[in-house]
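Heads up, the chain below is alone and in the form predicted alone; it's given as structure tokens.
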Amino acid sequence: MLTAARAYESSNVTFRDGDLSTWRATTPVDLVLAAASLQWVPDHAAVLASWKESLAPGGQLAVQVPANAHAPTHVIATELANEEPYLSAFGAVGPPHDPVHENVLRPDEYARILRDLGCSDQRVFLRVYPHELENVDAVVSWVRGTTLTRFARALPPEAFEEFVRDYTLRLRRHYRDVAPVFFPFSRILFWGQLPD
């Protein structure tokens, strides 16, 4: 993604590889924007407080995180990972946790954080994006780039492909192999602005 992003660099826009949980601006900025990234790190209150310190007066925080840990795609993956033969394949550390379940807060908690950070104006809401995907295979293709990445990193390639096959069969049973598949995707979007 960083390689592709370089095409958009200018005198006002640059891209750097780094850890978003420890990032601090060297000079005050007007906007900190995080889209589908904050869920990967814990302690959102601390991270947002750190980002706020990088804002100029009147600066803004704008964040979007998934809020779909309750979705069948996530629940079924976690259940399967906690069964054999996969449970043993993860070794002593066990299956990787779902970062959305572990790290993402409720919308009202983000509102409180923004208030505590001194945001004079804020918007926080839960939005459900109603997707219709062609079939269960399209659902699996979607989550291979999201929640299944944690299993791809933790399993040998052959074991991961077997995991995906078993996961696909369970999703087919869940969705009764209906096509198209209604795939609602919940996200929390929040924005706060500091006083000038």
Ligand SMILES: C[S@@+](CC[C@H](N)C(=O)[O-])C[C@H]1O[C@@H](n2cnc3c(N)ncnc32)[C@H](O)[C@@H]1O
The other form holds:
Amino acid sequence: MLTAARAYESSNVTFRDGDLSTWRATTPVDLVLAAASLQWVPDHAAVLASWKESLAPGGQLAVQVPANAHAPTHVIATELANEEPYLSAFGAVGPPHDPVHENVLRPDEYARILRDLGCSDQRVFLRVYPHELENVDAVVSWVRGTTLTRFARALPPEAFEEFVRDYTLRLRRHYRDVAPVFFPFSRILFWGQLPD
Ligand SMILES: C[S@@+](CC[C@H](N)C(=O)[O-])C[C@H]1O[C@@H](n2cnc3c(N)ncnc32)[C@H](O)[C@@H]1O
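Write the structure block of the form predicted in complex with the named molecule for the protein whose form predicted alone appears above.
Complete assembly follows, chain above in first position.
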């Protein structure tokens, strides 16, 4: 992503590799925006508090996180990972946890955090994006880049592909192999602004 993004660099746009949970601006900024990334790290209250330290007066925080830990794509992956032969394949550490389930808070909790950080204005809402995907394979292709990455990291490549095959069969059963597949995607969007 970063390599592709370099094509868009300009005198006022640069891209840097870094960990969002420890990022700090060198000079105060007007906006910190995180799209579909904060879910990867724990302790959102602490991360948002550290981002707020980088904001100038009147600065804004704008964040979007997935809120789909309850979706069949995520629940079925976790179920399968807790069954043999996969359970043993993960070894003593066990199957990787779903970061969305572990890290993403409720909308009202984000509202409270923004209030406690001193935001004088805020909007927090849950939005459902009603995607229609061509078939179950398209659903699997989508989640290969999201919730399945935790299994790709934890399993050898061959075992991971076997996992994806079993996972696809389960998803097919779940969606009764109907095409297209209705794929509602819940996301939380929140925005807060500091006083001038
Ligand atoms: C779903 S993508 C979203 C990318 C981009 N914000 C967008 O909206 O297209 C999530 C990105 O978060 C990155 N990521 C995961 N953990 C991170 C961390 N601790 N610090 C910074 N980036 C992280 C991943 O590498 C991935 O590129």
